[in-house]
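In the form predicted on its own, a lone chain appears below as structure tokens.
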Amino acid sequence: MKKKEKAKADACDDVPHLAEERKELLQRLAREEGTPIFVIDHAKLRKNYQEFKKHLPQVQAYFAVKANSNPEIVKTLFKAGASFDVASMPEFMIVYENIREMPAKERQDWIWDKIIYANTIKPIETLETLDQYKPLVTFDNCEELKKIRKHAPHAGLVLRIRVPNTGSMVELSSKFGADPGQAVDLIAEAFALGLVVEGLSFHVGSQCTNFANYVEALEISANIIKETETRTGKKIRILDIGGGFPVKYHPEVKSFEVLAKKLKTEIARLFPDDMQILAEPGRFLVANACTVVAKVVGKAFRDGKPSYYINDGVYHTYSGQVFDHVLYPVLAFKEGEKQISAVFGPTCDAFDTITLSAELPELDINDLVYSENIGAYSHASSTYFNGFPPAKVVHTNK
């Protein structure tokens, strides 16, 4: 093999593909459970959590429940030792179900230490419910401070700041985060209202492949913390570095290990040893732990290419293509010469187009197809549009 060809093959090997044994399991599950099915591999969930802790042992991982709020995923990560980032009361209650058998005092301590309510804008009703649990909550403006002061005065506060999101797949800075120039004033205002600001947080954007975003965000945070302590005399000892940890959807994505080394170096350089570092991995923990299997329910020849209609689509498991800007290649279990094909979802909406350029062998009605790495921001956004239900969830390796 030529050097150039070998390098290309090695790069492709960096992206995990299904082993034959796994393919056989998926086909068997599809026969037993029907289709579409959304298959969650809990062994992979545990492995991903262990990988995060291996490379960032000093960082407390708060799973971003919004990435995939399936209760069994939360249960597996809870048992593995994860903390949780929630952004709604339903998400809070999914986590709460895992701890409700604890004695009240232990439960309260666990919530205080293991949950952050990371939505900067919260309804009054939510704040009133949260107050009894005294959790960490985020804010990024004065109006939110006033609401917290009146309706959840026992909460610990974390100020979310706006940082660069350049190169991230999903940009968040246009909607969330206080301008760094206003940060110290907001923290001082919170203390003046009798509230306690525990920490600072930021988010560099989802699926961040520009690691310079993290470096700049850490430097901004360090400067704000120093200025806050000089001006108010109050110590800030929690730093939440958010999420954005990249998943290797394709070979060009740099590995998490590379980012982790950079983060450890910068954290050691910029912050004191007693700074508690939090992170909110969501996609990183669940994306490659889930696979969808669907069935061909229709077949046609349109615009010069084979066109297949399957019983899952962008209103269901493939919703991540719309909301999360991720393309999930549609693959076949069947072998054969491949040709460029179109794949459509089952609804009566032309928007329900999964891809116009899948590389597939000739398929027949009832043949199965699948997509990998589809665990994040996918099934969680499924609807019942046109009367089609979401894919049935199936668990393996629990």
Ligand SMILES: Cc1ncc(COP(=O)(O)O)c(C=O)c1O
Given for the second form:
Amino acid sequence: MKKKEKAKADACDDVPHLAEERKELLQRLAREEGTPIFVIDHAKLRKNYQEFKKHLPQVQAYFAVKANSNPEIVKTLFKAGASFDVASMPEFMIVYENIREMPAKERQDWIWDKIIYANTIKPIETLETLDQYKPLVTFDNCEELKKIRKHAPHAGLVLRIRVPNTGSMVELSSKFGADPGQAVDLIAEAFALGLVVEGLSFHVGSQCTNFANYVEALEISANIIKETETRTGKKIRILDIGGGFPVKYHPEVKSFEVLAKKLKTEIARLFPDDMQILAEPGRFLVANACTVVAKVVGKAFRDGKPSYYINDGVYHTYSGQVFDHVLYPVLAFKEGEKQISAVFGPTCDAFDTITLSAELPELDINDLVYSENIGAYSHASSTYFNGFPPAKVVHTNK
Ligand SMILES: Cc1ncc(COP(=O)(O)O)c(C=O)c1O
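Structure of the form predicted in complex with the ligand, please, following the form predicted on its own?
And the full complex, kicking off with our chain again.
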């Protein structure tokens, strides 16, 4: 690439990259702690939360714990002001145990303010345990309503509706959400069963770069809320706009500020001022706050290119490449002329291939490599396959 073109490309590349100082720290941590390490930058977590609130001050952010359930992340985000979206009883307990001693406990309504159980499908045993906490829970079908009525009658309900997920990296609407045409019937049925529907929720799909999904979802929600009031006389006071807020993995992803402006305009146009707006950001809060550092444990020349075997892979921190459809470039700390190289994980499965086309300088056994922006849906879905444990978690700037 010519010098001028490269400068232009670099200027457009506002994907978050690590500063030199941070790279030195990571190498030192790898020497001290061993590898692989999954390094969490708590200053970045706080910054991400502040950015969310700066652009959407009227929206309460319920961090989607599934994106990264490390308890220290929960504590840091709680202190910053976040609430939490949980999808299972263990996630509920991670949040409950880590925040219950903190000041919000004084308030009667602290669970509702701080936790939403946002999995529309809940086992009966979960409902039975949850009921004592008088939780806020989502639902999207009739059978679930009957289960809630019987096993968690003290829950407050939020109906999740199905909205367009067009173009989102992770599609969710094929599995969750009531059809908008059935929404008012379901809400009426819940009230008829003696339950209380407090709100409406949706999810536009994860890593949603097509902002029209949000606009459509808000419009659909506003119509359902109006029709509910007309038909049942009941007021819906909570609107949960879900997750989906995209991370700048690539320069083409538009900034959060652009999306937030759109959301603010539409919310002001469609909803009364006293509507409580919630969101469930997952990746937006954690993705760029974490880095994995691994080391080269093997080296070969295969299919005409250098091939490196490192001690983390797609059964571990790089699992996001399978479940989350994100590719994390493998980078070297070492300088040198780059060649197209393959990078494999440590297990005995050929599926454990991180990339066949990394641009890397020549590496030796024990050299360190790293991947940035790997905080969401990565360590959370790490396995123990082949006896290799998940990467050790290391905290910085706590
Ligand atoms: C119900 C629910 N809320 C929130 C999230 C978080 O979404 P994201 O990480 O895209 O913000 C998810 C992700 O799957 C989800 O299923």
